[in-house]
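Given as structure tokens, the chain that follows is alone and in the form predicted alone.
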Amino acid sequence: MEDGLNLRSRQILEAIIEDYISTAEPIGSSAIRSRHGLSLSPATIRNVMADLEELGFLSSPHTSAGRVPTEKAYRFYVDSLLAVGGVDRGEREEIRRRCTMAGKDVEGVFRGVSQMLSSVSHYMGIVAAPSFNSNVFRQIEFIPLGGRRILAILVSQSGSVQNRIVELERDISADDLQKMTNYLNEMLHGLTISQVKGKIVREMEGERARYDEMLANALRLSQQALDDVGEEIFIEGQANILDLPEFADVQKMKDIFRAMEQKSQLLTVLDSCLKAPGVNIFIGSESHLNSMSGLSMITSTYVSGKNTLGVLGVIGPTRMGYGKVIPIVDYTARMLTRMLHVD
């Protein structure tokens, strides 16, 4: 076979890898043979356990005469072991009731969705809404907050709300503020925030800001309100993996829960899923991430049409179940396309 591996080794890879996601402890050849019923001796067994580790399937740890897979072992087995189900009817249920109860607000269900796809898969669920940059602008609000501070309001037309706190350079009258509101609201209509980035630029750039000061506030403040408008990412969980043994190292999680408090490294990986529809699957390093090492991500997109929206998926050990993980994260990225009204 390509892969090196004839029938004998890939059942004892896949009996391996099954019984350390399910004991997360070293597995020996006995314990393979009593638990699958093999028709082969230790000793056979034994010799297959060390080809397999001489392939770069198994590792063994110092304290145990086990074998544990590697990260080369689940891809293999992701890839053509694996035989995914799909979701049973009581976990089918359990999504669509948690998503129903998430709230009717933007944030509130994708704050939703993410504590769902944690509840159901007892890892962490994650979502990352749509880009705030490909939106289309509905309007901006400027309200005094005291002093030379003001909160400035951009919202979107799917209803995603971003807050940025701006410092005038001088004293704007409220009755100001509310003309450049206005006048900004109908030169901007209909545009994606791209968009709108680029046309403040230009009418910053052009003669008539120069002339007219209301006009060359108004730029100035909608584009400090603008600068690094972001992706927000929903995080729920961590504390799932606590519990985990292969997390019992302190330093180890303080790594983890950094990585996911910090969530800019963790968005260049969402980012690079929208490139690629559907179902994804990154396994320890495959992320590139450090704060990974460990740790496996399964992916989804949510769709609107033919336009991709944004990516949610579950964070688990490497040794997750991927066959139970697989279709919920697939079934939910289905459901909040449906929630989202996006068919």
Second form
Number of protein chains: 2
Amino acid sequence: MEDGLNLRSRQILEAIIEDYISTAEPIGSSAIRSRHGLSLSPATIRNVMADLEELGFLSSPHTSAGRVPTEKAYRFYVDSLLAVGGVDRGEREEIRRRCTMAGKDVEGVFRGVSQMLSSVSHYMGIVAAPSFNSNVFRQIEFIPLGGRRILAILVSQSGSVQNRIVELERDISADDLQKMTNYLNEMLHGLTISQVKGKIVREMEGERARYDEMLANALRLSQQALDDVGEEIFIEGQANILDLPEFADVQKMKDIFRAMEQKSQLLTVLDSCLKAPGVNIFIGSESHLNSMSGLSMITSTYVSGKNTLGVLGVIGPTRMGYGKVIPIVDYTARMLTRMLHVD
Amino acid sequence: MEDGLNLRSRQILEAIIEDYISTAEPIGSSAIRSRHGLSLSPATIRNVMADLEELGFLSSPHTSAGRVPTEKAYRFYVDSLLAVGGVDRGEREEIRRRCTMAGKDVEGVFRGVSQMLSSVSHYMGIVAAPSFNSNVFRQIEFIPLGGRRILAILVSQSGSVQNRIVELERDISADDLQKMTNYLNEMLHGLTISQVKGKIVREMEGERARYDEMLANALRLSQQALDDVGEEIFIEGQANILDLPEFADVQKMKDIFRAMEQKSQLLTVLDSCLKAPGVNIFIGSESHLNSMSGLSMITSTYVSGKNTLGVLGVIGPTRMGYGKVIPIVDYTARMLTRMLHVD
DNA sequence: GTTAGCACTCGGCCGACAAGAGTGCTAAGT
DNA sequence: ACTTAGCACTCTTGTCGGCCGAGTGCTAAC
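Now show me the form predicted in complex with the DNA; what you just gave was the form predicted alone.
Starting with the chain above, the whole complex follows.
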């Protein structure tokens, strides 16, 4: 075999991985034979297992336990062994049913998809909403809230709505506010949000802003409104992992919950997926986050035209059911792509 | 003593409760004396403890363990024993610093307060945002998203923004959309959201809607936009409770996380607080939610003028530091009230 | 190359045992 | 009548040894 494993080794490795995925317990030599109907004696299987351990695919918790797949084994499994199936009918229907925008706010759409992913996969769902910065500006509105507070509402082409409360240093008349609104909407039309940010900075430094006080105010106001529009990540179904036996240990559970609170770390991983379209799989330490030890992540990107909008996926234990989850993630990404598509 | 406990019993009960709050371990007779400098022998204390157990204030896990306060004891403690202090300087500053609206969206304000509550109290923070239904309508905008999708943005007097994606059955011109917007804004001006809902239903059944198709469309659209604006609850700092020894048991931890996922149950409790202004304390089963066993909740209301807007609070173990947390919750509620106040 | 046989290893489980914490009771002291 | 010293009793916790079973690695025979 081109990858250095003969057929029998591959079969046995596959059997071990699949058994381990379903039981979460170390697999012994005789368990494999009985559960997979191989016509080999346990002794032979043991020999093969010893080789596989030598090669780094298996490890044993202690001498007299069975063997457990390593990350390398899972990687080999998803790359070479796994026949990725389809999504079965019921699940397809469920995904389709729960991928709907009607009656939700934009944020709710992504949260809903994340919830759906978690409940279909039985692991955690994760959705990174489209980066607001790469969205195209559509409209800005300022609504006076009383006092010197103003509510700025910013809408992008894709329908994302951001609102910010900004505090002014001085009073401003409703009339002036309207003028500022009109001015900004005209000036910023058709730019992406990050272009908008740049433009505002340039304008503020430009000649005109120095003489036109109202313009300067408008720019300052919009800058505050755009300040710190971070990426949003929706992680749902954390309670699902509570039932997994590998996290029965309280300490491990704590680690995971802490890790999921640190969304910025996850963001860097998800960002890297933006550049790699289609399904991506991170097994354990492959994501280079030590908070992800024991966890795997399957992601895919959703797009609009040729723009990659965002990433969604499932986070589960390394022994997750890759064969089932990969198609679910893939299908969901396609659904979300289609859903966001404007005719 | 009017409540049936003489001074010494009260002192001892207080000592037990406070020791238990800080150690989470059953308190023995000699521990009390050494830690509180009482000039009584352990034997005497034991007699008193036996009486307190008789009265239902204490219980012992088993014969030879110390004693543990019951819910009744905590209730007595907060009602009669506890001298509620102030908030100390550092915490007051922290609360003040983190109660700010600037640069956040409205939702972010409440989430921020919830996070602050959790980090100051070291338990979980909970904030129920003002019920959108009781807010006053300010403005509605429809933004075409392409296809037959329309983004409806609804803004209330207090600055809450709700957005919904609605799907139309037929195409509609931008011009008509603008007319509908103007019409609705005029018609609904100054009503509360729940009045708005009622008004729309009445109008739809009225004479005019039958002849004026555009009007009918406008009503239908706004109805969808208003559909199902639920109450929002922000629970933050769940990871805090992971460190508490009483939840070291995995099963209990699961129960709590599951309970916090069911926000609707909590909502009923919080709703009942809306009617009782000021600080409310629910000890264990007092909230009549069995998911709250082992947990206590301290809440207070934040108001605007004479309207109670919402509820915030802290959820922690029944043995939580009431003396510290009660003033924190109280002070935070006042801060939020002041913050939302429009000059 | 495969397999039966066998000695070996190691974790999990039980029961025994000792230590420690805390109680309740009794009897003596104030 | 209240307080307290003394003491026997109870119950948990931790530790130690032994047994069992699962699973391995090795060797020798097929």
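Rigid core (definition): largest C-alpha set, two forms, superposition within 1.5 Å. Residue numbers count along the first chain shown, from 1. Treat the numbers as computed from the prediction; the structure is a model and nothing was measured.
Participant: Tell me whether Leu221 is among the residues that move between the two forms (Cα shift of 2 angstroms or more, core superposed).
Facilitator: Yes, because once the rigid core is superposed, the C-alpha of Leu221 moves 2 Å or more between the two forms.
Participant: For Ala152, state whether the C-alpha moves by 2 Å or more between the two forms after rigid core superposition.
Facilitator: Yes, because once the rigid core is superposed, the C-alpha of Ala152 moves 2 Å or more between the two forms.
Participant: Compare the position of the CA of Asp171 between the two forms after a rigid core fit and state whether the shift reaches 2 Å.
Facilitator: Superposed on the core, Asp171 moves its C-alpha 2 Å or more between the two forms.
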